[in-house]
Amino acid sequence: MSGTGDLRSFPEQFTWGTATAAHQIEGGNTNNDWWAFEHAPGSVCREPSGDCCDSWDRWAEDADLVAGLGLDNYRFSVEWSRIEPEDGEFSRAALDHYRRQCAGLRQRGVDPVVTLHHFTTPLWLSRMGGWESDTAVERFARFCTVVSEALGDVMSSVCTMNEPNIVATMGWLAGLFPPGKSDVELSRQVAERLTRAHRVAVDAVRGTAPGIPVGLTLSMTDYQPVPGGEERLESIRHHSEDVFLDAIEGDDFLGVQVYTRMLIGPDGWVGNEPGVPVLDMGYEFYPASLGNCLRRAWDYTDGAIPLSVTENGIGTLDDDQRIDYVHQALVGVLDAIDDGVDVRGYTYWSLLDNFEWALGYKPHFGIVAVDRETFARTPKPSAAWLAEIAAANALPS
């Protein structure tokens, strides 16, 4: 599609979001296992979580900056742990704020995109084996038809699972994700128990809030071979990607989630490439990396799934470059949905600065600054930025 004058427009029903996760943001989520893996002798963490944004009392504010962006979806996570704090017991003044929280969006005119899993299991769970168990699965299905409940006339959507692959990969393979293991066989057997999660948690969804729109999100990298490297890269694609693009049929849509490329020789990662800015996660700056994935996942589900960007961004103190990060994937975007490719939004990653996992509060992904010491919002001029180019839903060429 063509945009008139300097302008390239989007679909006309292309919706515009933000994103943030519960555990990155809330503060005090004492009782799941990424708060004990932080506090562990010898964490491979930068530093604990501690209050993070205290978005558990603050999301009122959080809300008020989306609505004030005029963006017109937020996609947050429930966490687990505070809804089901042991197993079986279920807390509903946790499930009331979510529905507050859900409802005061609506208020706004913000659409709530609810994440039932973002990284973080209960820690009575994790006693039980995790997700190294089939109870987890199990488990999974009882929180989201509690969940869909008590929330289902109050979301507008769901994402079942954030990123399943990296959950896998980087609790049981790379150990910087609890459980903090590297072991082959069992990524692979965890990656299937959590494509089932994904399944169970759809029939949940639509067993008790029909008519929500229901879908899984996909960490998608750019993966690239060098001479020599194609078969490699098919296999990690395989593994890292597609077992769970084959979970996904009949799903409402597929959430794409890509920050970069990785190259790929014979014996896997080659590192990054000689004179390409290196960002502060430790990988490539690349956007045209989101056009890439998202051109593969429509190719590879045959078109029969929508596509949704549930998250983007770049972790950066360089707001300019954050600006041009964004404006460069979002023509990338644009060139696939003029190739055909049914693209029906773009959530940025992150609302907040917040926690970055193992890296902690370094990385800076927010289009809006907290401090640290007060937990003041200050938008950024990327914010502004996004803001214009949400209100016209078309991007400056």
Second form
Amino acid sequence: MSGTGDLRSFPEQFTWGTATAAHQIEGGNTNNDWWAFEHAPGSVCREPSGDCCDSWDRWAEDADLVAGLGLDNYRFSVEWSRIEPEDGEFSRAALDHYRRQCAGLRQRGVDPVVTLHHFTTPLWLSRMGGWESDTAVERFARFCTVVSEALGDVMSSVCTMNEPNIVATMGWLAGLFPPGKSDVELSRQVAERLTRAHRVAVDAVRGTAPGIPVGLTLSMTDYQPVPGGEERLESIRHHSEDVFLDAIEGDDFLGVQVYTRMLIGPDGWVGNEPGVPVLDMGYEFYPASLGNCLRRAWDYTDGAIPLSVTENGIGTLDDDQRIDYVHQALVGVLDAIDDGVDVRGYTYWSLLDNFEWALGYKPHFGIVAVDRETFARTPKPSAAWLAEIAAANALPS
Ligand code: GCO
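For comparison with the form predicted on its own, please write out the form predicted in complex with D-gluconic acid.
Next comes the full complex, this chain leading.
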């Protein structure tokens, strides 16, 4: 697979993209559980999302940026609380908005990769118990059907749920996402319910928009044991990853999303290794995590499902560090491909500096900077760098 000389090539059909999510960039998403969580008294959030990058209005500018970089696709999410502002009440205008966005991307030669659920839940549903209730699974299926009917002819592929494992862990264990709980049993029940939500979403998309590739995106961590940590590692990984990998049989792809590694001892995470740079996210700079997790996903699923990197990136103010990170991560991807792992594409998180959930606007993941007052977008050197790699479909060695 890899070329000779100064360049190592990716497979011919390999695709390049960048990603965002509605609540992190659109602004004014006042009707979901996250907005409420951000504004709750004593909120753990650093700041509210507010106007974000104003991408609800500026989606065309964003599309121009992606097209200008020559990337193959743009992964973004549709906001459930805009499309279904009250139980069973669907907004034609919101669906039309996303239709225009998908069509506008296509006109620019960019494939729209649509995520149906990226962390946020409409307020009316969270008041009904949210993911603690089976009602959510049923309502999500209905929502997915409505979206697939409306966008079926303009979407290129569909991610059902973004990182359901993070939703369950951060919302019901760490308490850093809504509903801010800390209950092991409940988080496991929610995780199981989210696997069912994924399955009904796949059925809804396939039933309504047949032929569009559909899959799950999963957050994976390069868990590594320190002496005595093996058993604990297995248990952590089972609950946070394997229960979801067990639920993707028959899917068209698995979206792998990786940022770092975690060292696990007998009592859990032992903290960052001294000497390894720590990022604004609080975890290690560890680009090799991507290749390691791709191999793990491939081995665990017996190579039954093609993989795609639907997120990988780094929150940093140092754009050289970003380039270094992505370069090293891509070496890991190439090495994995050389060893037979079927990786179909790479998506950088994120196009824009945006709302990083409880951490607000502090971490800077974008290859494009966004002025917080004027919303002016300024591509960073890493954007041009990524564009070059994508154009060559190869990495300088
Ligand atoms: C996630 C989400 C993104 C994050 C990104 C950086 O993986 O948590 O998909 O919303 O912003 O991962 O932390």
